[in-house]
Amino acid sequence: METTGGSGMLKDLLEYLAKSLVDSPDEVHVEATETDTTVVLELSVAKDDVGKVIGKQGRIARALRTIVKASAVRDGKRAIVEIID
């Protein structure tokens, strides 16, 4: 596994939208594992911040993910966003 082109504008994306979201953009990561068909982003934010990523009733989590996902559906992949608290 490793990181390539789709991935990384999948996880640029995912760490800008996560940025706008937080108190603190510094503590926003993200780590991109890829194989052929798939890639995982793992976001990690700060502790205070994790309830900002997931929203009420995991609205923005959703919604981050629908996001990500239809961006990778334009390269032929599937994204799977995990949230890392």
Given for the second form:
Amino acid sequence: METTGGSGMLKDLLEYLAKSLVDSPDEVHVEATETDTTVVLELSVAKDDVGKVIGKQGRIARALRTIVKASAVRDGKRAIVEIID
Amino acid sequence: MTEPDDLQPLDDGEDDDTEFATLAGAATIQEAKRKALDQLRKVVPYVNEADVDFVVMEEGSKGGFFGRGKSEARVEARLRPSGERVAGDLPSAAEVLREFVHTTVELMGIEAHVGASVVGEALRADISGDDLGLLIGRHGATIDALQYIAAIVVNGDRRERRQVTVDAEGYRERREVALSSLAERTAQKVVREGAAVALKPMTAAERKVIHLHLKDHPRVETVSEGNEPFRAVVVSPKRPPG
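Which structure goes with the form predicted together with the partner chain, now that we have seen the form predicted on its own?
In what comes next, the whole complex appears, and the chain from above leads the way.
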């Protein structure tokens, strides 16, 4: 099981998930900042799409974080997903 | 666990419409059917159960008296030729589901195969692979998150929401068995100690398994308490009638 590893893959994953949920996929951007232990992913989407990546009571955001964090474990890192609104 | 049997196309040599059949063995007929179906899906991604004929080759037994030990149930699953399939082409919703789950799993860096199918009104995706522990997560947290997002992606804004199940290597069934046994043990404890027991927070689907399992229990009753995502089942002694 090889991965290209690092934040690149996590960035692609979050970007794909977000694009699948929103109305304006072209406006989905993920900014990744990586340290030795942590990857911070900042997700921004079109104004009208913010609700689509957060969900009622933050359920969608929580599910996105769960999936991304699970992936980061593979690289021995902690992932933090921030949604810019 | 047994090795999957070979999956070979049955070529009747007459037309190019290949037929697929596979044989699977497991402890029960039900399980063997599921395995056979999974094996078919490895070659033909979209298999509707309605298009598969199952033939029970061996019923299997739990082991007899004469030291003969137990034998496996063996079931052959045969996919009908495409011309005879009721399902026809894969409905687009299942295709969307398969594509979404497949790409997500791939981007998670997990090597796996994904098949999708339509079961009545509901859709399901089955992920198979060697090392899916990470994908499933603690008490299924990761696969539940994936299932939640997948349902939104498939249903979009449509009012009639189709139920979407994402499963990996029979995890859902295993989890249901584990939850039923938890329900059983908890009920015994509640009866023994005469005090209510609150279980850990669970998803709605998991709570339902507990409620259903104890629905007809003579001495305990169940309610869900708290707000998502911390909503949990409380099992308490049944109040005496009247």
